[in-house]
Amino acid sequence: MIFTIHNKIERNSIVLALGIILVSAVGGLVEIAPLFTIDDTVESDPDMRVYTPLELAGRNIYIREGCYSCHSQMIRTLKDEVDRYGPYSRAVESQYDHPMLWGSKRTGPDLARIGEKYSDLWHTRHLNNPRDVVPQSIMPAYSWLLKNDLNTRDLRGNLKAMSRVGVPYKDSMINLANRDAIAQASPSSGDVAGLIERYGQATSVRVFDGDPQRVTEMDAVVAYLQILGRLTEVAHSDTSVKFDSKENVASAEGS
């Protein structure tokens, strides 16, 4: 009986254009409906914080090494990887990352609330060698990251273009954002009463590498990696989620 509608609309131009027009129409209508509400279903956060420029620059040394390739940043709703790495990712996390850095890819661990977990000691010898904090590593040196002086030419450039895809920066963290980068990285440096002022009490202001007499690519990265999971509190707030031990899923409260 299918078989036999089937035939006969493929032997019908007009019907089976008609046909392929209203699976069409169905597909595009379950794509786009969803959009008219999507101002109601995003979360939002107006206490999110903005990357500072040496936690911007980090990031970008981060993409730039391919870090990503082997460290996702996103923990599903499932119970095992929320009781290994933490509550789970929400969007709203990722709202000011451009681009997004979830992946699926775990070579080694999910970094996603990897912030202050570890000490920067222990970020900067594991950068620097990997087998000096975990003997059975795999993942290469990045030695180079203490040597290199970090490069705060192009962080006014990177504010602004983020600034034009929706990332909050105001004028003055734009045009003040190669001091800022240096000040970050530098407690003892004047500018650092201007750096708190333009981003927030919680700013983290001290020697991420340990070497007072330079800021280079690995205090960024070490900065970029202490924040990772902590512009927002959202997630460790919400306790409206239960997870089911038997399925292994989340599911929530009411639903």
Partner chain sequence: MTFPERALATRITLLMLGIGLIMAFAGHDIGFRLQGAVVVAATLATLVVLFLIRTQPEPSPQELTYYYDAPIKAGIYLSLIWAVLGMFVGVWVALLLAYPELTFDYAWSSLGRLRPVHTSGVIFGFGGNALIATSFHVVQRTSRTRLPDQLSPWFVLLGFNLFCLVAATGYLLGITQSKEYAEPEWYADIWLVIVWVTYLVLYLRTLARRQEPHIYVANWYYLAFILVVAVLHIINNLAVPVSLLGSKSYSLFAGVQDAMTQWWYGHNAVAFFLTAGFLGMLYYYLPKRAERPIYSYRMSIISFWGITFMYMWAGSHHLHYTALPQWVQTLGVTFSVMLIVPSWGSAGNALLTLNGAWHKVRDDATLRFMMVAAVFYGISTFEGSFMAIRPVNSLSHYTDWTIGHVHAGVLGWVSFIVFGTFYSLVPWIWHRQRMYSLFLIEVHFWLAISGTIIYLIAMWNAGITQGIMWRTYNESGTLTYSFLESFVAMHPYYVARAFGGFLFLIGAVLAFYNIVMTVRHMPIEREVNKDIPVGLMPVQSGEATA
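Switching from the form predicted alone: structure of the form predicted in complex with the partner chain?
Below: the lone chain, stripped of partners and molecules.
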């Protein structure tokens, strides 16, 4: 009888503690461990880009300001979401996101495919004071982004830490991180050719915040927002999922 056994368990604190550990460990082991070993958990894309140092700096500011608490970056496999935001998000798209920023709440809209949908000028004005461009907006004004010079000094260490957790940054990328960040936002003065060689032709090199004299935090955030959804083309080329005309939910063929 189970209650007789329990009568013994509840007389011994160590047995009780071990029992709790064992019983609670099962769920996590079954659900999480296989995600690291089953190959088709994440699609493979040899052309998947890594964030440039400037984009990574922008991403860190996005985290610093808590943007993720109001904006998701995960388009679900629902017809209305695909119609509103674009192709639903694939696992590979956040493969190099340490941590992921999928979010849990849409006080504002999803940003997974916001890249290049609006101009740099729109983003700069919107971040500086959202109500200048969207009068009904309830987003906070991030006016300090234009005032603060971007701290590029630590970017080398940041890329190094990212490579330690598994992002394929090459030594040249790590060593030149600080210069590459400046070059991407001030193309007239930096080594743009080297930057393109390291990060690929698709890299956006331009003055993001409208001020060619300085590299500000605004440059970094706008560069990051403009790359969202554009690190890989997988979501646009893969057509294995169709939406039933009556159902809101996607039905996957095969998987």
